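Below, in structure tokens: the form predicted on its own, a single chain.
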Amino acid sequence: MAEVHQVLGGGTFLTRSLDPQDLFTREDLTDEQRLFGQTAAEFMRNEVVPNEASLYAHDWSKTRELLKKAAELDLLRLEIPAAYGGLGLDKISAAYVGEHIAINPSFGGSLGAHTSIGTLPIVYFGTDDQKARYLPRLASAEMIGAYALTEPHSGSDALSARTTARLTADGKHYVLNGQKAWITNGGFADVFTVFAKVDGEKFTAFIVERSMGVQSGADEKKLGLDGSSTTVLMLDNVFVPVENVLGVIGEGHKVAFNILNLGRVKLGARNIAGAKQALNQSVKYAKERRQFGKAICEFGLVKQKLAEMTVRCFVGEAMVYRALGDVDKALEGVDEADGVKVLKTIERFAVECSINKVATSEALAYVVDEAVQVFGGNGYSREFPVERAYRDARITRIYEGTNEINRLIIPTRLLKNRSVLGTDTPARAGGDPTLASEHHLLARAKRLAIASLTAASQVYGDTVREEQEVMAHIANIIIDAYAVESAIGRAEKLGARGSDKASIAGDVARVYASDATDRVAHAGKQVANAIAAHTTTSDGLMAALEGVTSHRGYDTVSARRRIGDAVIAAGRYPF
């Protein structure tokens, strides 16, 4: 992995300049990791794409079947410890392997949940007792893991759980009774996270297997990942040892947290690997889709559609893979024997995981959502790929938190951190002179956003979080901001390497920092709004406000054109 000299995690980014050699990006992939994603890759093309009909025949055994041999290739043991039967690797060597597991959405969240929310809670909380009867299973694949924390009432309100545990007489087991939803892996899965309330009251995780009573319902009928096990779980008098308590009794909140903020770190790697799919799928029937006598690629607005989705992609492997080096820096030097520590360490970067999972998810749903345009009235048949990928891409806006909440905690997290309130982000000087203008764009909107949470931590004090409209307004300040400097800072490292890809790369930076001005400054002017309401001291906000509505534009379509010849020369996403 390339040496990444600076880490700014806990969105410290808005008070700092980005240097392009402190990013890591997805071109600073090590052979070693692209060896992982090749194995991946090839195992999907081999093994998983000529049984897709079994999976959405819900043949479950076929998924265990495929599942025991990416065991066999050692994809099931990426972040198991070596001590454990796995190999420890780094988060981004598991995202990259995600990446590549996302060729087919509903086998990747199958295999994406037993290796994440499946075997994490156990790395990280595990006794070593529990960790030497479980891990190295997991890792085999002789036992599939599942994660039961929603039920039927609780969804984002987790900790309004209903699900019970009462010990026994005897003090040897807890008697488990409820019910829980949505559950990936639930139909087959033989060894589940379960979070129940001791005494109705302390709600705490339990390792809990099928064998000691676990009931599945019918698989559920759903919109998309059709091919990949979703079900209730009924917990009708389960006794579950007492050693095997997950953690500590009264704290699930931490496993459960802790775990959903992990998934989030290695998400958006597959969310743009669907995206880049939905693209090179586009660019293929463009080329040959012909009307009016040409192929409809010529055409300036599927040029820009083509384009935009280009875009979207490249900023989202930008942001994400960003991120991923970030996480993986901080990591060096801590035990991965360490759960504590290690998760610690990964919850600095909570703002930033948020981020990319509401980024990401919302660029996936642009891009299948134009792919579908592309293939016209194809694209609405089930004849044709995109169809599947529309519907498949849906549920990313909801799972690991939903969107709503996630744009709830990247300013709720900020102002825990309140070593940003009233700070100033100067622009970066040196860099790329032709994205000068990006910079200072990028300096103005970091100021804005601190600016917003400056003074809605002022005018609503401890009441702020209630303030759900004005905060979500913030959080896509905030996520532009990121945006445009992870974009920036990929372009102008293309650059500084010579790279052929530089040009157009620019382009796509400065496509989306044009269009993140108006989107900027239209969250702006709503919060600024809000806040004029109840102050008529709201001199910083303004003045921060006026410096993204003064930006100068830059000419897009010509850009788009540009972006847009670029793919349909490369046939594909061209980075």
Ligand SMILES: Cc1cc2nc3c(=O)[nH]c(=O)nc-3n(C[C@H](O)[C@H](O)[C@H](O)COP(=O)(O)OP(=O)(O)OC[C@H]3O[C@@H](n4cnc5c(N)ncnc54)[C@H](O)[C@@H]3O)c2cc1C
Given for the second form:
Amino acid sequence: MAEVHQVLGGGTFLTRSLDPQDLFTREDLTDEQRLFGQTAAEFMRNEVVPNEASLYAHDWSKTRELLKKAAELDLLRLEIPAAYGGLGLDKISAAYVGEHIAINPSFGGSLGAHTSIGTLPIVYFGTDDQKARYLPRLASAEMIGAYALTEPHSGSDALSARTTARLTADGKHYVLNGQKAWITNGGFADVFTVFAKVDGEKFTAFIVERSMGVQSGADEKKLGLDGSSTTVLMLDNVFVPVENVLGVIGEGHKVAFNILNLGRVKLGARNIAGAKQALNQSVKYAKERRQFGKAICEFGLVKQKLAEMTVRCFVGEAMVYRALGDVDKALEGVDEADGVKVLKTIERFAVECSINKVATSEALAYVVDEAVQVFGGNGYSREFPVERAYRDARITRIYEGTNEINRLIIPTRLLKNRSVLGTDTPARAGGDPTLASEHHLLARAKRLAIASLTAASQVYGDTVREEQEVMAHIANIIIDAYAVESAIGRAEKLGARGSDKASIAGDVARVYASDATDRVAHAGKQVANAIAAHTTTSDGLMAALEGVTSHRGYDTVSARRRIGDAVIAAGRYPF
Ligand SMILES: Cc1cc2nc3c(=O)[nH]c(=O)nc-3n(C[C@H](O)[C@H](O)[C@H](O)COP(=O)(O)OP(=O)(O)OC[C@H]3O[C@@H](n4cnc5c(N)ncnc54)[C@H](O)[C@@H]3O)c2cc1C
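Moving from the form predicted on its own to the form predicted in complex with the ligand:
Following is the full complex, with the preceding chain placed first.
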């Protein structure tokens, strides 16, 4: 097992072929994991959904009351170690619960900010004393947590924060001054992880209680997430005891960035849950709504939309649970109390975390947009649910690192460790023979990804990071390679189990692989042409490009009709 752990993560999927038996899929959830999901689903149905209007009216006492009820059901203590009143559960369980909470993205945002970015910095970086002081109270919702990194002048460039921390003459306190912006739960949270620069230089995290003098601004008037509190925070001579420095002075960047990695995959599970909800609403509507004497779901163009929405959900789910399964496998045997070790292990998956963040937020954007289209004029009305889903979805491409920043992270990380450069990847032999062509397409996409990275590194050298457009095209190839492989693997696993969904899953994998090959060919051409403007073309890259541009395509029209028919027959997402 230890050997497997060493090779997983860090984009190594580009150089190995995936054995479906090593792939965790949503179908592999254990009964215990399902039980937590069921508890979360019932809580949402019975407690949150009936109170949605109060949340949209900014009644934050109701949010607190609901968080308290969630705590009573153990939903706030999943990732807190047992020694501090938590359950110390695996990441799959936490993400699966998040999926169910995400049916209301506003409340999901409040709960997620509390349990993830509001609590995990203390779980991973806190001293024993800090954990004992705060974690039990965060687990019980006696205290609500939040995370304050962003400032009016520093978002993506988080390390340029202007908030300062000055040690008092008696050495007992740091005095914090500055302003934070866009803080989820800002209007009512009790404890904040605040980032500030000691002596105006050393970027450092602090645990700051509201009672130490934090003031909140008014709730932002937002495009979506109307039922969650987002405010600025004013820090005006806030005295924070030195015991509340979180982690090491000058190493706040480790707290700031490591917390985001896993959050990105868990956000992926929430994104796909939102997409599935919009798909389900669309199928129902399309079966009921009649035009030209027929239910609109019978029209090829509507059926095609329902099919493609299904494809994006299936593939997104396959990617997210694959990454979560790999992270949990790597964490086996790591002491959960050793926060730094846990985070180091998760950090190895930074590439996969960014891949998932970008892919699932864009899948969600696609699905909610098509949901509005399926609803026609009613999709544009606040009387129907997809209008809110459309607005709520937009933030997922902006927070947890914008998609631009996450796209840049993917090749940057791979170029840094260099282990994939100049390598090759074989097509996997065996497996489902009906997906043999897709395995070949996958191998070609991976080859193109590696050849693009290698050529870009050779041509641009150290200045490659300045070539953002080229880097983003390479990221797109890598994202699609991971997506295709995850989709094929999930379909094969369903087939091996003799599932009655295997045939449709195969169609989904074939449609996605065919379209993805055209997309990676487009991206590969952009990379090759950009490079050709600087130097003679790279032979390796041109050969790899040939492999994808020669793709003849697949009858996706018929396959989408079959997928659409399956969705319509099921009346919902069929997996
Ligand atoms: C509803 C909501 C909730 C939020 N919750 C929290 C929270 O709880 N805690 C918290 O700390 N923050 C929170 N945020 C802030 C969020 O994380 C930031 O908005 C995000 O990181 C982007 O920063 P910015 O808004 O300053 O945009 P900017 O960084 O100014 O970016 C603007 C545009 O420029 C692009 N860009 C920036 N730098 C680069 C670059 N180097 N290369 C290429 N393109 C670049 C970006 O991708 C983006 O398209 C929240 C935001 C919202 C809207």
